[in-house]
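Consider the single chain below, provided in C-alpha cells and representing the form predicted alone.
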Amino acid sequence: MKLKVYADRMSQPSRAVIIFCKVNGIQFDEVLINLAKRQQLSPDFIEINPLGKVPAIVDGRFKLFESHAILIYLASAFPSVADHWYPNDLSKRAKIHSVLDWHHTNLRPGAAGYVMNSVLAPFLGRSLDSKAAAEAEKLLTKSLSTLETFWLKGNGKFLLGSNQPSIADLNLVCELMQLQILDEKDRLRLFSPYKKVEEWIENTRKATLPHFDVVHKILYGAKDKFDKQLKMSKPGFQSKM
C-alpha cells in the first residue's frame, strides 16, 4: 500500500515532509488537509493525528505526525534516502536530534509567531496583535543569530558544518521561507544581517531543487494575494475597475 502523506502546503512542516518524499523519490498519495477550512479538526482526519495538526502519514496500519518524527521514520524506513539526510552514525544523528530539539522552541515560535500576528492572522479570522509579534520577534532575531553564529559555524555549507543537507535543514529553511510572505522591507529588516543564514537557505534550495521550488509556488502565490487584500483595505483605496 502506497505510502499518504496528510498534509497543506500552506503549513511549513507539511512543506518539508513533501520535498523530502520527491526528492528522495519515496512514491506517495498527497491527501490535501486545508487549514483554511479546518479540516484538520474534521472526524476522518482526527482518526489519524488526534491533536489535529498536519503533516500526517499512514504507512499501511502504521500511523505517525509531527515532522520531525515522520522525517526520521521516513529517512529510516526507506532504501532510497542517502544516508547524509539521517547518518547511520550514532553521533551524527544525535547533532541533528539537538538540532530539530532547539527548532522546536526557538526558531519556530518566533517565524511562526511573527508571521501570524503581522501578516496573518485577519485571513485566519484573528485579529493582528503587536505586543506578540514584537515578542515573537525577539526570539525569531535570536534564532536568527543563534543559526548564523552556532549551527552555521564553520565551513560546510549546510547546518553542523556539513557539507550535504540533513533533514535539520529541509525542515529549518521551510520554516524560515515563510517571512517570504512578509513586506520585503521588513524581509530584508530581518534577514541582511546575517549573511551565512542567506547563503545556507539558498544551498538547502539547490540542493533540493526543482522540488523545493515547486512545492512553495503556493507560498507564493498566497503572498501576492495577501499584498492585494492588505491594499484594499487601506484607507481610501479604490479600484481601477
Given for the second form:
Protein chains: 2
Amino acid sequence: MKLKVYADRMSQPSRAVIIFCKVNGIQFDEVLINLAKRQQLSPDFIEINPLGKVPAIVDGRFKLFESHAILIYLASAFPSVADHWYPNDLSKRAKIHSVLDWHHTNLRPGAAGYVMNSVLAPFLGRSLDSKAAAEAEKLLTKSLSTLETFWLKGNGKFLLGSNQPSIADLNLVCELMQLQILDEKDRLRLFSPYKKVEEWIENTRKATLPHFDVVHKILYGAKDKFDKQLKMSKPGFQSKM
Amino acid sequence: MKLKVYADRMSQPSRAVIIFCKVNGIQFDEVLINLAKRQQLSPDFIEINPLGKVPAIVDGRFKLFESHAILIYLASAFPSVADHWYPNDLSKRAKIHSVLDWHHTNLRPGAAGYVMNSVLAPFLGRSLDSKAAAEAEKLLTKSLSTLETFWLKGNGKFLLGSNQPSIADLNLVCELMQLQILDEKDRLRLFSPYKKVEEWIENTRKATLPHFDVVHKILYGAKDKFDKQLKMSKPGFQSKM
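After the form predicted alone, can we look at the form predicted in complex with a further copy of the same chain?
Okay, now the whole complex, with that chain kicking things off.
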C-alpha cells in the first residue's frame, strides 16, 4: 500500500514533507486536509491524527504526525533517501536533532507568530494583535541572527557547515518561506541584515528544484489574494478608484 | 576523557539528562552552571554552548545542547543503555520522536509558562503576569488532557502503551515535576482530573529510583524556600507572629 501524506500546502511543515518525498523519489498519495475548511477536525482525519494537525502520514498500518518525526522516519525507512538528509554518523545526526529542537522553540514561534499576528489573522476570522506581533518579531529576529552567526557559520552552503542539505535545512527553510506572504517592504526589512540566511534559503531551494517551487506555488497565489484584500480594506481605497 | 554534563538541577531538562546518565551507569562529571548567578552567560560556558542554555554536554571533542538531542545521543552512543530507552525499531523510535516534538510546543510552554508566571517570576527579579499565567494554564491543562487520553492510552505503564520507560517518559515527567513548587492546593487542582498522568509520573519515578529522588531533592528544597518567602510577603503575616 502506497504511503499516504495528509497535508495542506498552505502549512509550512506540510510543504517540507511533500517536497522531501518528491525530491527523494518516494511514491505517495497526497491527501488534502483543507485547513481553511477546518477539515483537520473532521472525524475521518481524527482517525489518522487524533490531535487534528497536519502533516500526518500513514505507511501501511503505521500512523505518524509531527513533521520532524515524519522526516526522520521517511529518511530512515526509504532506502532511496541519500545519507546527507539524515546522516548515519552519530555526531552529525545529533547536531541535526539539536537544530530541529531549537527550531521548535525559537524560529517556529517567531516566524509563525509574526505572520499570524501581522497579516494572517483577519483571513482566519481573528483580529490582528500588534503586541503579539512585536513579541514574535523579537523572537524571529533573534532566531534569524542565531541562524546567521551560529547555525550557518563556516563555509558550507547549508546548516552546520554542510555542503549538502539535511532534513533540518528543508524544514527550517519551509518555515521561513511563509514570510513571503508579508508586504515586500516588511519582508526586506526583516531579512536584509541576514545575508547568509538569504543565501541558504536560495541554496536549499536550488537543491530541491523543481519541487520546491512547484509546492510553494500555492503560497505565491495566497500572497496575491492577501495583497488584493488588504488593498481593498485600506481607508481611501474607494476614493482612489 | 569522561563525559561532561553542564547543568543546573533547578532546570527540568538538566535533571532529565543527569538522571538518565545515573540510571544507565554512564560515567560523567557534572559541572554546575548556576542559572541564578547567570553563569550560563559566562564566557567559559559560551565556549561550550554559544546559545547560553543548559543542559549541554561535551563528549571528547563533541559538544551538544538541547536535552532531547542529548538523550538521543547518549542512548545511541553508550552501549550500556537498554534498548527500551530509545528503541532501534523504526516505528517505536518514530513515535518517541513524535511525542518529544509534541512536548516542545505543548507541555513545555504550558508547564514552564505557568510556573514562571504564577510563582517563579519574583524570585528572578520579574513580575508575576496573571494574563500570561492564565494562557499557560490553558495550554497546560490541554496538554495534561492529551497525555491522559492519547499518549497514555492502553494498559502500559508508560507513554505509547509501553511497559518500560523511554527517554520521552523521563523528559516529560521531569517537565511536570517543576509543578511541585506550586502551592499544594493549586497543584492538586491542576492534576486531580488526570489520574493516569499521576500514575505515570509515579511509575517513571519508581523506574529510575534512587536517582530520581536524589536529583529532584533541590526542587523540594526550593519549594520550602519559596513557601517561606511567599508567606512572609503576605499582608498580615507580621501581625500573626
